[in-house]
Amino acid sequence: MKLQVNAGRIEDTSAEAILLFHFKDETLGGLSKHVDEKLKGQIGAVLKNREFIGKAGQLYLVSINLEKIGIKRVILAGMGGRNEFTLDKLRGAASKGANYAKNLGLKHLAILHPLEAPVAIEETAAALTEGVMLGTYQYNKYHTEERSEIKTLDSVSIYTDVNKVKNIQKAVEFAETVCNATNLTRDLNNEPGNVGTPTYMAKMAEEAGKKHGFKVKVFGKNEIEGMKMHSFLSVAKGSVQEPKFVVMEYNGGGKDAIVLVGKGITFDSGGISIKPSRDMEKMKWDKSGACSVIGAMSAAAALKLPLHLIGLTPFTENLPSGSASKPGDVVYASNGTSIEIQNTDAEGRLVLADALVYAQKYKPKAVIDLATLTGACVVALGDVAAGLMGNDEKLIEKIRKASEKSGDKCWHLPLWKEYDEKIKSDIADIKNVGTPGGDAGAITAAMFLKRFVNYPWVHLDIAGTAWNDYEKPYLTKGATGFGVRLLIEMLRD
């Protein structure tokens, strides 16, 4: 899709149809009333008998029948109350407005920006490009019948005030670069295991780091065992797919290192404590948190930011076989650290210990890990947020604060030292899973990990968040390439 932005009268877009938002039980002001001029009155005559009101997502199409006017459709997208706005409502009304142009077959949509909006207009300009870029996204790699009639909407046409100009079109294209990582976090996530593979993950990190610039290192298992994680490969046993230890690095300048870690199981059966059928085919986004981590390295290093960042992703299949882990056996992390695998099925943190120890080679500032973890953080916030853990106040605050304003919602869970009690084993320095009632399974899962960090450090657990069951304001179903916007954000400050 091609995005611009405009200073020219709107009346003359060589656009199919404008989209324009409106606040409930509001009238027409600033630039929505000049193109109402334009067009004698018809969006204004609509709002007077009340056949659109402007409800949060509200949507009306005005057909224009006027000569010398190249308007021949308005598409009105309601945002609620004005007291009432959030980002979220702009890029859920943007989605559902470019949507509906692309459902009508149109080509070219011409987009008014709501100067209006009770928050800096860069910010309305980001977020209405999130609405579009992430709402219109579609993954039909697969589908070979009917390919020509699948529609997409080719270019959108923002326009806005003469002098506002220069700080939308460098909004524009903040928003977009974080949109396309964002999109390509949602391909990888959404390929089938049996494409998806380790091998693939690794070499589609090898060419995202070729187009944005920044470097990758890929690891094989003999080199994995060279450097003892043992933790990670007792995941691997039992595929024949061979694990992949990637490794990636962004140098933009920045004094100290920033490090994201992202669980990469390319498909979770749940080993020998398998899992029960029922939607088993998703589990093809287990390896959610290291597209996202592709994904942020991608964005980051497109956007030339001032930063020194790593991204490390352990990838492997986590498959029930003869060479399988059992429940019972004991593994060494490559800290020393002897983990009981109680259950094979919590095999995220057995990759991502591995990866945290690795980390500390860079004596980083930050260390942010992103994983589809427990299904106990679903039970305790469902798809809306994921949990946000970590042993840094200042770190934590600065990942919420960039929450609230990505969209890409989480929620502070704790990590007290009275959870530590739940994952000490009889035989080993720890077990892979909480207590038998599975009571606390995400912060439990959380203090696993704590036991390989010693730097400043954030787990989200994105569970509930990296896949939509069903459509969303400005997500549609499958991968939601959950924590790329989030990252970004933190990141850029």
Ligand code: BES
Contents of the next structure:
Amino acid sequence: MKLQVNAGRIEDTSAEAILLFHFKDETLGGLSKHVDEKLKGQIGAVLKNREFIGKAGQLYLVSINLEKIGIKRVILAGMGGRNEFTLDKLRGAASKGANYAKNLGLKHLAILHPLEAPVAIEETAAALTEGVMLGTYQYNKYHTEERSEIKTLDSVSIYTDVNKVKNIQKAVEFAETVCNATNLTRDLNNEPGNVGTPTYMAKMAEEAGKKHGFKVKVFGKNEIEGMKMHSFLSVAKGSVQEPKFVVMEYNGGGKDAIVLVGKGITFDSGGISIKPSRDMEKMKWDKSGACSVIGAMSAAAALKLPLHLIGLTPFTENLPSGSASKPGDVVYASNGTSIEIQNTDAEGRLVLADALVYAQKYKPKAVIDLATLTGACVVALGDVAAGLMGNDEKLIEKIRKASEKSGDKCWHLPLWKEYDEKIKSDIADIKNVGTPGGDAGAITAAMFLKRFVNYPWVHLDIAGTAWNDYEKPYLTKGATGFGVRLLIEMLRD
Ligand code: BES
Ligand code: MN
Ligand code: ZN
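For comparison with the form predicted on its own, please write out the form predicted together with the named molecule.
Entire complex below, previous chain first.
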């Protein structure tokens, strides 16, 4: 989809429809009013008879048939009351309007930038771009039938005031890059387990590096053994697929490194502690964290952010077999910590442990890991927010702020030392599960990770937010790309 910002007169657009945003129970103002005058009051009439009032989520199609006016259709998208405005409401309205045009089979949509929204125009421009680009995302790689019926918007022109066009252009371009990276993350993550193997994912990371300008080093099994990552390797043991440890590096300046770590389980069956078959197919998305790291690296490099950024993504499958790890096995992580594997389904923390130790060598000023780590986090926060935990109040607060702005919601959970008791093992330093009942499971998993960090660190448990089981306002079913917008929002300042 091509996006452009236009300072021309929207009534002269060649687009097949124009999309107007409208606050609930308000009259037309600004450019909307100007458009309505050109359309001889046809929009005003719809508002007047209250067929459309601008409720959040409301859509209305006005068909235009006027001589000497090119505009054929106006799509009205409700944004709800002005006093309850949020950027997420605009994202939702933009997505709805764009999808409506797309589903009509239209190719070119003009959008009037909502200049009168009560926040900075750069923010509305970005939110509007996100709604359009994330909301119209579709994953249809594997459909072989009716491909000719797949509908896509080819271009979107955003119209605004002449004196605002520069700022809006900048914001739209920035958001477009972030959305492309988010949709790349979704593509990678939606890849099924038989294709999206560790080897394939490593190759995709290399491709992203080539395209966007960051270095990628891929370590195979022998090298991972050489680095003594036996915690990571204990998960890979049951699979015939070779594990891969991917190191990405982008240096756009910046003294101290920031490291992003992503859990990359390309399929999580649970291993010998096998999962029930119901919903197991969703465990192809257990590589969400790693995919978000590849996306964030891509965006940061494409945007040339002045940072030294490292991405670490350990990839492996977690499968049962004669060579798989067994409950009760003890292994040593690369820092020498001994771990009793009480449950082979708590594999995420085992692969992250070695990646977090690896991060130490950069003496980073911040490390952020993203992982679909625990079902307990889904119980606590559902599909609305990610669990946010860490050892550094300043970093936690930074992420929390970025979360509010970006729409990737996070909620802080404590890592008090009392929780540390729960991962003590009888025969090793620690065990990979907390209490048998799974109490505070998201926290005890993070307490496990905490054993492997010696730097400012934040852990995001994205088990509930990394994919959608049903349509959301601007994030369709499947992988959401959670974390890319959040990380870039945090890294940009
Ligand atoms: N990948 C799962 C966590 C998960 C579950 C993510 C549901 C998304 C949806 C993880 O590897 C896992 O299996 N965790 C276990 C840990 C337990 C054995 C301590 C869990 O949450 O049940
Ligand atoms: Mn598991
Ligand atoms: Zn898992």
